[in-house]
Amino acid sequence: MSDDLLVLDATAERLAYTFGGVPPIAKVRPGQVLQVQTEDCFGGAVLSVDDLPSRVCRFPNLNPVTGPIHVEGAEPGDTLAVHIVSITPRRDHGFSATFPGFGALTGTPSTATLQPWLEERVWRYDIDRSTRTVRFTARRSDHVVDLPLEPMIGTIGVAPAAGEARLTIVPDRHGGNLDTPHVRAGNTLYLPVNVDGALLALGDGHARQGEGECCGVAVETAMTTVLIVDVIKAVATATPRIESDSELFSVGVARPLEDAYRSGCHDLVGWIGELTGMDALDSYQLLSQAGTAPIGNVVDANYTIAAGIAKRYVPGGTPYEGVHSRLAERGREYR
């Protein structure tokens, strides 16, 4: 293994609660490998099912991210490529919860109803890395089921433009709380660079999450993430994009949900056209017949949908001149 590895632990002074408005904690070169520890969305304060988040957590200090990290040479108008080599739980358990006034199936402050808010309740999930399972145990019955361990990064992004500071719980074009399971090991995330150095930060690791994150809380746990960053000069990216070995995704972020869908598909139509040389309507037609649209979340301040298409349907150009393949090859020595 190369010694070109920067290790960042999740100490309190390295945690932030906004994208933007925070000075960098470290500086890295394009192509450098980082090993980043992150805390769970509760900041490690939930230790048992008796620890109700409303009692042990204090808003707005929720959803901490490690960072930000200054990437040398990144300037507005560039694209930051973040290849995720591995995501490993740091604990043998995670927690989920229901919150009063939060989630897809309850009244919220922005969707006011006269029904009572849901009970606040916490679930503990045992994580077994040897069997790669996450155990759901019901709180009011004896039902137990093992689910696949599928680690992902819930929150990752860069500083927004125009000097804005955005809470880490809010997703938008800068990234943030995207909550899409496609931000996982083996994939490359592309983010717009809005300020010098990009100011990358990440946190909110999920041992697993269903599409939509229906109750608003995944299986939350602390993670160790190995990633490689690179800068694609003078190439702008309007909204977060994801590339895997076999698929392309444009992440639409908006409310209502249909506008998140439209945003993701709109960007993906343009991306397909760039790669194939097709015009907008041909690209639109292809996406209509071959596209996918897994929902990230329907609970945050903005919703997210990852509009996708298999690479085999998009022959021709290579996305970002092969950055994903190059970073994936480099990342193999760190697995």
Contents of the next structure:
There are 4 protein chains.
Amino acid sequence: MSDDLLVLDATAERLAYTFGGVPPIAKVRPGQVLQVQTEDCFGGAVLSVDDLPSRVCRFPNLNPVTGPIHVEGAEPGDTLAVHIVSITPRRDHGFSATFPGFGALTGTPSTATLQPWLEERVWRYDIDRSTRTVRFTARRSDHVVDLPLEPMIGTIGVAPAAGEARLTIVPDRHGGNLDTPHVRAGNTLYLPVNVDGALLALGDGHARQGEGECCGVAVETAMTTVLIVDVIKAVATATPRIESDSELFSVGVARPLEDAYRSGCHDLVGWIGELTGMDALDSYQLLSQAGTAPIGNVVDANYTIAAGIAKRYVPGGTPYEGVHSRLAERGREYR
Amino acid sequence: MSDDLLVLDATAERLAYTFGGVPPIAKVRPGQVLQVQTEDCFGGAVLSVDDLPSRVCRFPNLNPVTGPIHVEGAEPGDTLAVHIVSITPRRDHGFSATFPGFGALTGTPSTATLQPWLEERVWRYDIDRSTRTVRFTARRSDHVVDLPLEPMIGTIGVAPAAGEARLTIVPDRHGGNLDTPHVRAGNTLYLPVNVDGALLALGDGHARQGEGECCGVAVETAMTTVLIVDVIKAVATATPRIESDSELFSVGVARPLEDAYRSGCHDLVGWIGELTGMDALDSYQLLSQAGTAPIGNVVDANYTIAAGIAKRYVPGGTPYEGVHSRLAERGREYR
Amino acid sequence: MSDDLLVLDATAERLAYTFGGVPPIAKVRPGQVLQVQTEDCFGGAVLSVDDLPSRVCRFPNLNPVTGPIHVEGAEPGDTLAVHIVSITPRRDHGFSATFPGFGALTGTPSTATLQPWLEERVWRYDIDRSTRTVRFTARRSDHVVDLPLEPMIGTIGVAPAAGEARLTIVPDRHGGNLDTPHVRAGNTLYLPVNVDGALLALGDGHARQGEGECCGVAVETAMTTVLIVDVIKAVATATPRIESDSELFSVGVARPLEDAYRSGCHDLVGWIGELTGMDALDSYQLLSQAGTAPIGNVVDANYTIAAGIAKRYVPGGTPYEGVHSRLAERGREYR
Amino acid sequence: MSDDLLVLDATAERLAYTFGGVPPIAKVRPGQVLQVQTEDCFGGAVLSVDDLPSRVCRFPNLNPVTGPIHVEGAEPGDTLAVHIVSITPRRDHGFSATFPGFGALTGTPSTATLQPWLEERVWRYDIDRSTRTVRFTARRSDHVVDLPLEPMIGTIGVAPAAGEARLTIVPDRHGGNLDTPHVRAGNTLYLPVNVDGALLALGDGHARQGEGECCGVAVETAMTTVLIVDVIKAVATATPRIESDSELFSVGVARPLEDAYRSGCHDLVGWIGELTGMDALDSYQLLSQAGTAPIGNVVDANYTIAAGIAKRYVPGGTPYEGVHSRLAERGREYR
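Next up, can you give the form predicted together with a further copy of the same chain of this protein, since the form predicted alone came first?
What follows is the entire complex, opening with the chain shown before.
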């Protein structure tokens, strides 16, 4: 299998801070397996709870992604399928923090208030890969809570359309900082291809994250991610979609949060219609009773909601011609 | 047990259309068990898929609730605990519908657009209590999908504070049309007491509902609900809260949807702090990694999100002095 | 003229704290002139800059309105026209304040943040009726700024539909706490009639207010307002509208703020269409180039925007059969 | 004066479709006068009411700007002052249109609805420079309305920070598609400098526009704009600001619309504080009573509100060391 495996470490020259506007650092063929190292959202600069991000991070170089990676044959109008085989923490710990003017329960530059910022504080989490736990340790009392290790990729995307370049902290229709726990091992992410080669990049691994990521920062750590990419020719995707073995998701990315819900549901109504042949109102009705809508983030430049439905409720066709099953099958060799 | 059971049927004189402004129809003691019949949100007027709600419903008398019920000893500043023992459909079918100017994927009187309304359409669902399924039948094709029967109460609340009376279709801090699937059997709902006797009422049973209830209408049916109420003296509750055997939820009720998220999380941060003794930032941090945030509705006059956390991640105190456990214990006799 | 003048002072028995749920204190005939005294939003309890509202006000009895007043012949489905002849401060001073958890630049119970509340602070304004100025005096420095005296009514409305009762601090389609500077002398306000007699009430006079009322509190003072009411039979009004000698406004009342804009514009597009006979798209286009949209408030339970257009750009019919001109004519006698 | 005048026509090689990611086409010295031709937002492709933009425009090349222009000496952390001397239509007509999925009163890709798009329709406006009018002509009836010619620049901005490139249809803190009528002759716009040379560009002239630009498209026409630029060294500007002879504005750019209001007001509170020495609460209070908040757009990727205050209410210092007065003085020579 080795000649099929492209290994990318997270050295500085492989890190980028925008989607778009950056030349590719590597090239892969559709079907090829990638092993990608990523740095944490702090660029690795937070080493202890005394390292306040606002002091130690190298602004504006936040949230580095590894890439971009040129995918051969991907052209505008195609869909890029990114199957995630595994996500493995590269450290035995992660960090989270409150950050001035960032988070759902604080004034921000947009939701601007005259109150002083919340205190900036850092938390260190022990990551235990054997017990699959992440340990929260309170800073102002002696509480300790073990949470499940559930690794996910916070930021993954392609170059935007029409010559745009977006900071890696921004989620939008090209992907980016989606911050949804459903970008996890075993799932396939579908992204629109906007430029030749798609220019995939990823970073911002989370050892785990709550729905909405309310303080704005997850359990951030460096990761090794194994992926398989494929190209679905001449099939356009309007907004990021995710397929698991049992579910379909359309990720709505917008502000206010109801617009993230609306755009996710709207895309999913269309997807259900394509797969089943039902008309829009019947699909809308089915989704109203069977849909899930896990919130990704309520803190980033755009909010995200993954409008979802179980595949067993969507009788009929196979999404994207079965690429998820094929890649998942192939991925099992690399776990 | 019989002298302890108050039975309320859903005859017309027992239905109300506002929370507040209506005299009580019955009185219960704390700890007493109630068996309450409710009508569906259409007032029972939709009898087939040809009965368009905009024609057959008796406006403005939509969404009837059974009640209100005076709870002895409940006074402003107390908390009313409502433990739901069981919710049982009274019919072998339910209805859903698209309704003009209502729903997440349509223009509405608030999100006003110049496009014509979506088509009004009714769906009939077969409810099979033996298989615990609800059958979706498409109207414009021959698709049929069986979904789990998961009964919940859409509308439950008390009289608002300060002399207000609110339509039963409105959710707010007094409860009302919360439309969250977590108001279900086995769970305890906590509501603020704003007037003497609290004046509890409920209706709008759903055989099931998707997160967000995107078309605005769930699988609506008449229900028989068994409840036990209790009063927690001199403990105020600011926004509806829900406790299950394993989880705590603070229900945020607001527009835009991010404010429902913010207010739910804010209340839950406070609740975590009370139970654990952690400070606000430590609680906020824990919630950021461990929190869930299932969306209730994105269609009503206010949107709802149930900010939640597993109890096992909240080490320390017992919510509301253990009332949930006591009522759940007692409820087992009545299942 | 005297027998045509109904005088209502602001004694306690004439003050109400909800729209709806309160019996009328007086009756008027259409065309009758009313002279109504109102208290300020603090119920007159703030007497100096040392009187913090959170301490001196009698909760929940905030924002008293004088009324309600039964208008003879007004029935559901009619429109109530309220022409404002004059608004005159009853004191030589007013007060404003920051209030905990209230305002656009602070966390609130909905836009909930974990930061401590802003400081509560009171400002006293001297009102000089001869120079028509209102004097701002800074509290932490020696700055003094004279602003124009531009009296307006913050809160005016009728009983809501369907048995609702709403706090006087809430704006909605029945009027209420609209907080738009366009409710001022010389203008006519149109409100839906939801109950027999309409049940008009008003209060919360502002010596002046900025657009959006960002801190949440205007220059609050007791007022004497002279009004003439009329009933337009069998013409329904969906949302508050305002007519001046030169402009038409539809007041959008909603959250988020774009929905206030949308619903105001949507109603005005319809109004332009009725008056001109243009179709909806032509009216929409004209409004896009000629419309104004002064913000009322961005602080209350619902936000308000008065979508407006100059009458000279609306060729054709006469709004509400010319009632504004007739009442304005008649009002000149009472100035 | 001629050697001081840089003339840029609107030939194709001078048009750009992003802010950022484009090399400069010209260089100016601070204080130099520029005469810049711009194309309309359709790229000049709409020639009659039968030219539907969705068919004739060359996607994604919408909303061309002329530039970018390198301003000598401008460095990150400085402020670019752009004084607008004059804006003159280059044609005797302009066009507006409804565009599928764009506008305040229609479903959009974000505020996604299942209703079919509104009809796409084009309107031609006659521009009469002698009478200073713009003539609206209805398409489905024979109504004609003359509106004042009030030229403004819809899109003006600099390269964003941190390597971003944004479509010219997007407004944000770098300026861009602000769509506020206050970017007009006689006013000075202040923008943050994010890259060496600032890289100013402009386009999207409007013969006039209503507040909010509700259908999404103003009276679009090609313009000749005369500008003078200057650099204020080592003074940072966080969000676009505008100064007229009598007013100061901070332009809030965000979604939802209340966040545009909040961020504009927040910046203006700070600005008032800097100029007067008042503390934040006193400034907030003054703005609450004296502020204006004209809405720019409620249709673009971000909404805009220009939070404003009359200079006569801001006693004390001179904004940006009087650059507006100096440039306005100098601009009078070029009118």
